[in-house]
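Next up is one chain by itself, shown in structure tokens, the form predicted on its own.
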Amino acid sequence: MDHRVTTQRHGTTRTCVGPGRVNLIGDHTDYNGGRALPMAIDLGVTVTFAASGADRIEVTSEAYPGEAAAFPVVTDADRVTGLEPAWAGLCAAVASLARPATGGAVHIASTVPRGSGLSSSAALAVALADVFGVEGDALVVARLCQAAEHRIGVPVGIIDPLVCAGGHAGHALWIDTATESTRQVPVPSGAEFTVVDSGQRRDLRTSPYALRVAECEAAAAVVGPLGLAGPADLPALRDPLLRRRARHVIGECERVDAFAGALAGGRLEAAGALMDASHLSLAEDFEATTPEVDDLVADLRSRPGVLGVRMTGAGWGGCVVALGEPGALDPTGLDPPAWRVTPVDGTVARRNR
């Protein structure tokens, strides 16, 4: 996961790898002022920006051969959502906020499967912010990337860009979105995390994600921010659906804190049990899984040496993450695709090395 700046005859070329992330526990808590524990991983999005002195930015992507987009260096917010092709909208949104000093050519390559729940969009956004010259700490970068996602109509929280910018090698990142405070949680050498792709693609713009955000807002209107609420607040929610949504968020925040303690203390069986409980809550109270994802979780959990498995990311497809003893799962022998992932530095951590 490198970060390079080279000076060429016609200007400067900057290359940055924005790491993907796997959320070990704590999904659908970020937009509720809750807590989560993700880690930046060694799958990422590589962005190269060759500055040219032009007043436009041209974008190409290995994922979309034959397609290209172009937009002014200074792009108004209302022109971002109508950009064609649509995949380039996030590039224009980041540029509209980062205001790079010059135009040029952007090229994108990725080892993060799109729609997998490993946050390819946040990885792209933080890499773009870096090559466009955004300064500041991880929180500054994350806020800009979150605002860019909002400009294209995706109501994401701050967790994904914050860990992609601020993760540290060998650690997961505990995040409290109510205070935007973080702390690094060491990952024991005996903890082996494997990400398995369910094969179900999903897009936050077309999934029930926005509906869940609205349901949580309706519950919060009664009991206050769900990330700050407790089990004693649940009876005030007379609507059983809103009560289930709130119960997931409240319970998930408690599981995040317990999981961080278990991980730091090397109590991996306890950590695995919390992952299992998290997936059950996501399936039953939040209804964010699918039958295919649930079947994959059950299959992996039944294997010797696997201590806990859960959906990761926004849900409705994407990936699951398994915690196992060393060698419990061999990614090369799994079908669908799987990756053993290790925690790496985020973009700001690498820049400040």
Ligand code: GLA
The other form holds:
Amino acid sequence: MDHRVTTQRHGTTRTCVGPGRVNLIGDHTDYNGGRALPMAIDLGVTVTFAASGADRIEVTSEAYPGEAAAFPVVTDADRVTGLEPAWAGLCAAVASLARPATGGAVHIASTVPRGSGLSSSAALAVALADVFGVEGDALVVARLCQAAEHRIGVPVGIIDPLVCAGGHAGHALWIDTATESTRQVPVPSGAEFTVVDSGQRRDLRTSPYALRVAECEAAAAVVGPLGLAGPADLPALRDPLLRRRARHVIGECERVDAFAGALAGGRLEAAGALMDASHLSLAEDFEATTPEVDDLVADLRSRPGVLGVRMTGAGWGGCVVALGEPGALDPTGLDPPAWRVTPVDGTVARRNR
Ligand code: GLA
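Moving from the form predicted on its own, what structure would you give for the form predicted together with ligand GLA?
Following is the full complex, with the preceding chain placed first.
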């Protein structure tokens, strides 16, 4: 099913597939005014909204049979937190901002594993925004989806909904969160990206994500936004922990720019080396990995033809992404679940085709 609007006898049914995303490089930079390079992928969340004229929205999910949630079409910010089941909270938060013209039935089906670092929640949010009739470019949609996450208490940055809405087939999206500017970066056909699931699940609400945001804010109070800072600013940070967090963000932004150039230029060994350096920095300076994720990265990295491997997304479990020469990794032959991922259009890019 693709991006589709059909009119039925009793109202309008609209279906949208929000793509998941893999961040190729640039993690924990977006809430620091830094840069990142994610791509929208061919795993997605399908949302169907059958508008009924009712004043309530009912939500069901294929993944949770027997569970359902309902909330008024016009929901104020206070009423989206604590909604049960928890996955329905994001639906209520998006609805509270998107303000669909009428209530109805929302149904969710997903091929994006939840809590795996492939942005199942941004995929869901952009698809909801679309079926609820939000107009505008990818940045408009992304800001609304980010605000919805904030309403349910998750202080995420903007890269996930921005690429899920605004990615282009065959491209990764270079994002500068300081200026909210983007650039499509072509992914050469010889670059094969494989996502491998460590199987370790995490929830951003209970992970150290918010703590890292706070640590980066504490560092920024001394040297300014970390995404705009440079190595020369590091000595001003006297607290060694904050200095390490800042060193990750500063180095990661430089790696994003270098990686975008290497990828577009087909210099895949250089791109792979930057992914390796990114993982090391996330493991040692940012402490966003786990022993299981580090072991999986080391295992994949030791295989012939694999050029670079790193954690992707928030970390503390979830998926890793490997760059390999064609055929280096066979997802069907790997023990943990794995996918060969190719860049697809985001919801807004598809709408505008
Ligand atoms: C999560 C957040 C993003 C970003 C990444 C880490 O995916 O939703 O905004 O902060 O973690 O790079």
